[in-house]
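Below sits a lone chain in structure tokens, taken as the form predicted alone.
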Amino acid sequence: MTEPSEVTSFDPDQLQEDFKRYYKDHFDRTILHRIFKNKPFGTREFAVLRMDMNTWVRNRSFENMDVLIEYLTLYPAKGVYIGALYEEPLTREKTIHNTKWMGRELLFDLDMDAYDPVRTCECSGRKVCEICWVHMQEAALIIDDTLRIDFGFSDLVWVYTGGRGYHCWVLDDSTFTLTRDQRVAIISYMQLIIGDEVKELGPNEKFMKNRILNHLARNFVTHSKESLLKEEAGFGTTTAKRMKDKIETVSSPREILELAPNTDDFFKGVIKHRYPRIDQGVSVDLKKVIRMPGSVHFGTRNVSEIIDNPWDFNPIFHAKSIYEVMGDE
């Protein structure tokens, strides 16, 4: 099984009609109610990549959801995106640059192409398979655990983007008005890979190592070639082979660590090859727009949907296309 592949040939006129019908009759409005909670709808920024014009429309607010749906029914969109909340509705004159910013959710963006340097399958770029999607599942586990335990957040919504990744929306009220600097501090704590280097874990080293060991160590050994274990984790040939042979019978993560000749090198190898690679810009840019949950991913025709257990979800088997939702297949 391979990727939820992008569609390369299609009838553009028919596709426009399909998208119109989806938003008019099948768009799940409860998703936006879940995301926005009790916050105002009419002063939120939306951005639309128009299918008929193949151009972006930003600085657009809609009085309510009915007006949004009406717009998407009239002007089919390749992509629909959500931005921040502003003091007044946005127009050509009142833009995100001259209207007071009121807040936005804390967001985390994970894309499979960020893992291209460490994927062990044949995929790259937008391609996804069963093997490499495990990176997304692991990242969801780590990020969810970190946000809940280290920061005390509780209202997390995970969204499959419809393509090659996940978005995590942190909806706790305390996050909505976080400044850019505060968001930078949070993402800096959570990012352990800078470029191709693994940074120091800091004062929470023991706690973070336990999380890494529990969630990532086994897959690191399972999916790594012996040569990689030697190069990246300080293993000798015999030790690397022994660990690969024994990994299926090891009952606890701690036993995995006991097989490693150098624990510091082992942890650096696990972090480099399995730790979440987060798109910092999405988390810290207060005016960034992000794909609207419930919208359709133009490349795959999959619906961007809320996922209750992203560590168990795999788009190869579980993604829903627009046509499945509409009952056309």
The other form holds:
Amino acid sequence: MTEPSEVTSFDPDQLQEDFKRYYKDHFDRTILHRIFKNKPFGTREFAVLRMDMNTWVRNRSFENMDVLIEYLTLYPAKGVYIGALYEEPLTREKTIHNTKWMGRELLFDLDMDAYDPVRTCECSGRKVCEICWVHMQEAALIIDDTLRIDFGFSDLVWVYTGGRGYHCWVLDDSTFTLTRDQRVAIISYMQLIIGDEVKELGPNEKFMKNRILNHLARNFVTHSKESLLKEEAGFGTTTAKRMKDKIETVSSPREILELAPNTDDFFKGVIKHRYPRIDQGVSVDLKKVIRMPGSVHFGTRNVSEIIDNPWDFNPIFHAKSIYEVMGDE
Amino acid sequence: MSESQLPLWFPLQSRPIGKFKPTLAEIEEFIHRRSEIYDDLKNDHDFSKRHGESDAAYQERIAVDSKTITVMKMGIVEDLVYTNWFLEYEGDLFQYRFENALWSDKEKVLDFLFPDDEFGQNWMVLDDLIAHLGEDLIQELNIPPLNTRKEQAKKSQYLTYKGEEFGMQKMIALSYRYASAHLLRRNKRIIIYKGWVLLSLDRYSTTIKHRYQDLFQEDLDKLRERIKTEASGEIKRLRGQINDLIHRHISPKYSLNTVGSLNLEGTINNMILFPPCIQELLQKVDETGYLNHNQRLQLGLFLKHIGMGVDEQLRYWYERAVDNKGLSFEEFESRAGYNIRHLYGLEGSEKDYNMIACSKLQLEYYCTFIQRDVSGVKSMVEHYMKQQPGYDQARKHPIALQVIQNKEKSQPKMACAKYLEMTSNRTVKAITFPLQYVNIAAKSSGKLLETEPIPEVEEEEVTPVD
Ligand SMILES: [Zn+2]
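Starting from the form predicted alone above, please write out the structure of the form predicted in complex with its partner chain.
Up next: the whole complex, starting with the chain shown before.
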């Protein structure tokens, strides 16, 4: 119910040693090769949250992967993060503020936190269960589909963060130098919920509705209580009950729509309760650092890993802790 | 694509205009001509070649057009007040000419505005996109077939033109890299597919205009840089004379004498009365001298509505911008200045814009409680708390804690209300409008701020000029 859980009691010294050993012997280098493609390594910003000092080390770059790993072997990292690519290696003098920015991947950040207002289980905050993780799976489906079909991107990498969410890295070359405004344009197209309001569908309304219907409608009915169908999706008492009864036997999503008394209300309800809630900041901030795939999530001790099928992945069953990776447990 | 293929009326090309030493009387005449065209675009018949006209005759005629704009540029390039007015009118003129140009000329202009780059083409006609993707988009995306589009064109106001030949209802595809947030947000008549934004050229010529204005602005910036070092004293004097003449002939439709009731110092002293989004934007301007387009609009509108006059605002942006190392004052001011006057309804559409409601700010602009993450909100609250005697930890303050909790629950309007409660002791359930925040904060502080009454309706549309 509460996995992936936060591990709270530990021997701090042992833990630091464990983390260092993970990076020394078990860190999967192919992950960074995959993420960075052919881009330079030595002028990339890394940020490290140090376990020993509990402070942030930012504005760092490492000559190559060996040097990075050496650092992580020497100093225990509570978290390791990747920023943008710069023209020169970053130092105390050459910071991200006065060194030329060369680009960064287009990123999307999904976190269970954002779903608190619409979770149908008992979880909130950091808790995650099988029921609410479906939100993450659905979001990955919709975002993957949108990025490929609407934007024509093809080089997408999905990453489980080790905690309560996913990151999607868009690695198509044309995205690397997108400006903030261009990223805002893309994300504003992909976000349909702002605050607690559902915004009007703009371009591609028809295709978007198909996508919503195919990927989200069934789960919406299955996971929503009758009262919610009534309050948020335009159902009456009878139709809501009939819908809940029939949902198991409905063969195509179209049938669900036919049972809805008002399609507009129905779509509004589905969007509000199931559509992806992306953290805009990560996508539009050109210099923000983001958890390094392959690093360890301190709160859960899970490894952040690249996953092929985020729509099937569930951390409760599939997440690997560093102890599993290191073969200690 | 070589520039010589561009239509002669297109100003953003370097064409020798021969020895150009106009007399002051001629200059006056050029200014007069250009401003006449601005005043009545519909009468600008002369830009394209007339039926039966010889090439030489047309070239001579259009050369005058080039001279008029050259003169205008010379007189305006260093006059930041007029620059913004100039950009707007040249934008409109371009749009008019573009809309009425032959398709073959449109193609060349589009090639210039959206040139190929390392990632390939950035615009193409629908038919080419169909070939490029090898997919039957007409069928798949349900685009009306060409003959239907021609029918629609016939019914439209352009009845006198020959439909497709003049690009009527021409569907083009623009690379997603050139699609602004405005284009992608609510426009139901566009389709986005495989990284291409499909739109009817005629319906979306303002998109083309905005791109043109951006390049026009760049062109002016470059010219301004160049004349700083190159210009001789004689040319400098001439520029001054042209500028005087422009001032005499043209008065932009606004007055710079608008007096605000709140001055710069007043604004800074009243910072604590402002919602956190505005405080942050003010701070960001102070620190970096830079805001993105929407943030500038948000802050500009806010300052206007709390009573800052247009002059005062220009000064505000000016004083912040000169401190900035990365950006020259000219670059910053010519853009910001234009937008500021636009906000006051003094330029462009001359519409007096209302302040943007929070729901919209959250979507398209800057909302502290949307764009900061939980730890960001936490540190902001802690920062505030540290300045309050007796509270060194935000966690111990129940209201401060509620700010953070509302952020965690993704309730930005409630988080903002709690922030207000924390700073002013006034309780309100949710903040839905930035000026609502100011009014309540001002009442509680006993300070009188002459803000305008909060409009009941939040539907007012704000269309920034980008
Ligand atoms: Zn749950």
